[in-house]
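This document starts with one chain, in the form predicted alone, laid out as structure tokens.
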Amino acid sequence: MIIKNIKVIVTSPGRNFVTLKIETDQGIYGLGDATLNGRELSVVSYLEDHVIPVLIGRDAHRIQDIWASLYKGAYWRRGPVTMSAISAVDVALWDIKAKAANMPLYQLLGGASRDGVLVYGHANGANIAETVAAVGSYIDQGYKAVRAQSGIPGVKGSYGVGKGTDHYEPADSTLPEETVWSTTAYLNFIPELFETLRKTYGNEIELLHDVHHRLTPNEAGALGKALEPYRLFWMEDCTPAENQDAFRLVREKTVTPLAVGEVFNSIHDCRRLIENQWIDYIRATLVHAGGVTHLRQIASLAELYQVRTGFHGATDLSPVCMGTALNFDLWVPNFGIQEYMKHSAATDEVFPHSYTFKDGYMHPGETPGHGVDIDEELAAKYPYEPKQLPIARLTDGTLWNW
């Protein structure tokens, strides 16, 4: 089955989202998500000049073969944008593999290991009220496990306090928006709403939080160890893990699960992370982390070490990324739980897809390949509009961590 033809389509129903269409000489096409939030326009130069010409005229069976060429062919190994245009292309790679066999993708990948995907959603307030309501939205809706996020007395901009009740798009500005942190305020806030939604609804359901890199290891333990009585599920991204060696040292303070890798794009980001167990959630996602084939390499490893998977789900991951990753998360021995956030209606449509929610739980579907198509009519409808994440400093004026 050889490569035809590939195109880089980018569209914009509510936010930016770049996808990658291959098709082969047999009629057969996959999608992969090429999205690279606040720098999307990188990538889709990285595919056009540099991916796709290598591409044309290759075997779309031989996965492994091409994932490999394109990282050591590279030479300039990893990074967001070189990791997400394989991604891109691997994903793409296994929806025609998987199509071509009439099966989903989770069935050539070895059979579903559960019935359902556990998921958690995203409630947020702009204080304690608010977030105890949003979390109760969450659980009439079905949800048995909601990341709580709130607004700060007297911070501005407090990170993942959305605009609305079901999305949260943080990349909202041509320019950056300058938002401010007070660690202290945060440290001091924080057990407070985890304290009452422990009050408001019991033990039953799983409650989540982000962190968003916003501490040092010292503060990031005393956090977790001050969150201990209210049972998290996980803390996310509690520290920056440039350095992974941090998290040992938060892992030595606190017994709170731990959870980070949003931002990786290898295993080489997380193999310490995960051999020396600091961390028991690995959150790296299929569209930056290498698509399937690495994501399975990474999923693989943290499976000797009793880590399981977490993967990143915000919207700005297409349904494309969010399909493929229901699939994988079906199958693979060591899951966790699976963030998901909901799309917008107009990326619903731009994006049809197979995969359902039910009390709590997702299921990609049966529909052969990842179960994510495109309209592309209707995606030439939503041109792109620049846009940039926040960033943020502290109250006395210093950049820090958004």
Ligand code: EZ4
Second form
Amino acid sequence: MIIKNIKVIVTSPGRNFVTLKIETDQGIYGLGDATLNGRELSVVSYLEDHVIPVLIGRDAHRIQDIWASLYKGAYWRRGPVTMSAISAVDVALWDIKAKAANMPLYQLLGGASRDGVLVYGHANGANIAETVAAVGSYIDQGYKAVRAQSGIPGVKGSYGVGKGTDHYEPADSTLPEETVWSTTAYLNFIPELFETLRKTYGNEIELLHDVHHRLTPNEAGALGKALEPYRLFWMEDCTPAENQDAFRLVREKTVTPLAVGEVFNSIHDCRRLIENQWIDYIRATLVHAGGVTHLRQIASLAELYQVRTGFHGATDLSPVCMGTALNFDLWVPNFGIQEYMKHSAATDEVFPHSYTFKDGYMHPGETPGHGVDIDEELAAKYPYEPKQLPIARLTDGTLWNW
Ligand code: EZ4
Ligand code: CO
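Mind pulling up the form predicted in complex with the named molecule next to the form predicted alone we just looked at?
Time for the whole complex; same chain goes first.
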């Protein structure tokens, strides 16, 4: 099966998405997600200028060889732009292979290991009362796991808090929005949020929290310890992970489970974290960490060390990524949980898909491939809108980690 034509489709049905469409001489096509939030057009250029010309005329079935040639053949290895481009190609080729086999992707990977994929939703509010109510609304919708984020009194623009009744969408301004961060205010505040949630909803519901890289290892250890009575499912991205050894310091101080990796793009970003069992969940995703081919390798390494998957699934990862992730999740032996933020109605219309949600679990559906398509005519009606992610400064003006 020969690769005949490849297109990069940029569309913004409420937010920006980059989609790669690979067409073959046999009429079968595959889709891959290439969205890198706030840096979308750099991946478009990488694909159009450097990747597509190399792929035309190649055998679409040779996924492993194409992966290796894009990874090794560029000479310049890894990095989010390169790896997002490789991921998009890889996912599109797995979509093609599964369609050619007339099977949903999870069947090709090895079949279902479970009946459904446990997902967690995003609850947020400006204060504890609002966040508690938001968690309740997820429980009412059937969710078994909910991430809780709250505004902190006196701190402008806390991570994870929506504006008005909107879902939280951080990349909402042309130039980076400035937010403020106070570690002291945060650490004084957060335990009360989870204490209230446990008092209100009991111990059965799984609760998660995203620190979004704001703490030092020592502070993260202290927070993990303070949250132990409320039995979190995980504490996410508690400190930056460029220095993987930082997690040893956190691990020594708390038994609160640790998740990290939504910004990782390679197995080398998490090898030490996994081999030393410093984390419980790996969040590297199909769209940013090399597609099915590379994530399979990361998941297999993690399985040896009882580290489970917990893929990133925010709305800046397109339905193409979500559908692929759900196929992967249904199969992967060491599955933990999948993040799920519902896309807008406009996004769902541009990307018709077979995945469904019921009683806290999702299923990728039985459509051959990953089960997600694109309506190109509709996509064309939503032109690209330049948007960047916010930055965070300490109260004295020092630039901090967002
Ligand atoms: O901030 O996807 O766990 N989810 C997250 C997300 C990220 C965005 C960045 O593009 O941390 O909300
Ligand atoms: Co996160």
